[in-house]
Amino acid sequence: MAGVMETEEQARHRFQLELEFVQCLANPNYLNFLAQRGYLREKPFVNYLKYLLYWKEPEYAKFLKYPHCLHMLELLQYEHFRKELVNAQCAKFIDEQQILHWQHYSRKRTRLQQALVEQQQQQPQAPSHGNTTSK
């Protein structure tokens, strides 16, 4: 059926699709599943992924809520990355780096944002130049 026209109504239809499938990529769990599977083997599955490698494009990227899916998007790319999916530890690994990135960066941010407080808290209030007169 090449040279069909798809509609505006399947057109949002694979655009939600393939965001939430691209989205569930963040989810190491979910790739053990797909690697235990067989899933990261099939050759039409892996070329797959390379189709969705377009969600990179900023026109694109900006309606990712998980914006980590695009790093395991990528590794899939690997047919090592791949492979070691199935060990169900690796994926706990994964996991867990993920937990601590998430858990480093709410620091982080937290301090960033008391810091950016503190420093306009610090600075001098200009005078104000009102209509006010002086008697």
The other form holds:
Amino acid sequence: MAGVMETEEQARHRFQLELEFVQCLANPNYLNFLAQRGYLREKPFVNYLKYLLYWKEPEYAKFLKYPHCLHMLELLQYEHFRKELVNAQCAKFIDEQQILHWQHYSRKRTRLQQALVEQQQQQPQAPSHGNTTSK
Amino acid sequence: MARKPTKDKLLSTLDDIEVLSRELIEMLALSRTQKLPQPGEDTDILELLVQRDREFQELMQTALEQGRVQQEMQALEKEVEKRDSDIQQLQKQLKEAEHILATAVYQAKEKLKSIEKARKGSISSEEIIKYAHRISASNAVCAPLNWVPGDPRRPYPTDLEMRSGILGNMSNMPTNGVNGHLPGDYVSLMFIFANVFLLSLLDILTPQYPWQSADVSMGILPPHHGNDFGLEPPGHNKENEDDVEAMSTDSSSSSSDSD
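Given the form predicted alone above, produce the structure of the same protein in the form predicted in complex with its partner chain.
Time for the whole complex; same chain goes first.
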């Protein structure tokens, strides 16, 4: 492949561009937008997506703020996924699931806190048992 | 040249003896009644008889020797069989040993491979914790505790964030809004893989969101690529597309993709 020599400045700028672009892929609405305009059908774009897989390496991945984009990038390698993204319902479904998954940890935390509160409410009812059996 | 078997020779000699002795007895019986027709015949027959007897004795000796030889042969054959079975046993054991060793070697190699893999992917726990802090602090992987439906925050960059980045300011193409997002700025994002020379024309804009800057001063650069993504990456045997900007409207070429 013919390589154009780029300056370090240009390379750094390209780094920023690609960083932004790859993280935009975490947005299912954006993916739907791309699919509907036919960009996902173009061979150069598919090759570019494959090239972007370098963001999975740890030395590059540490710059990503929205890690969901890596999963989307992996899914985008499959043609079936790219075809499905043309449907708005598909994008909406992905969006909903993504947001639900996003809330998973906070839901788990609230559940744990509720369980802890319930446990503390039960404890004051049984201190006498502990005193008699402590010997 | 086939030698006559000893058995046949013995039997034929016996037949001769039988014939000769019968003749002799007939002659003796005849000589009682009449004179010998030929005077020398009885001596001839007797000589022949003696000769045949001698032959018979020799043949018996030969037969005895042959019997002995036959016994030796049988003993040797038994030896051979025993040795043969020993060799087969050893062969089986050797094969088993080889199989066990091959398995052991294979498993050892697998283990080495996994060790290599683990070593390759090792990252200091400090870095991982730092990264975990970064992505959690901005609510990128975990929803804020007070999030309710209607909150504009999302686990991905929203269009507001996208527009205010470098990509969003690369070109201004007004188009209609779709689903509440303005795609006009999205379109501009598409040119980054086709127009490398644009990069040299742009000024470096100061990023407004931390996800866009990412410590560029650390000197990490994106992997170098031939700027023409229209060409197939090496290893594929498909048609080359020389003109990057020509949009491929031929859907059959993408359906023949084998991923």
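Numbering follows the first chain given and starts at 1. Under this definition, the rigid core comprises the largest set of C-alpha atoms superposing within 1.5 Å between the forms. Computed from a predicted structure; not experimentally measured.
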Align on the rigid core first; then say whether the Cα of Q114 has moved by at least 2 Å between these two forms. yes
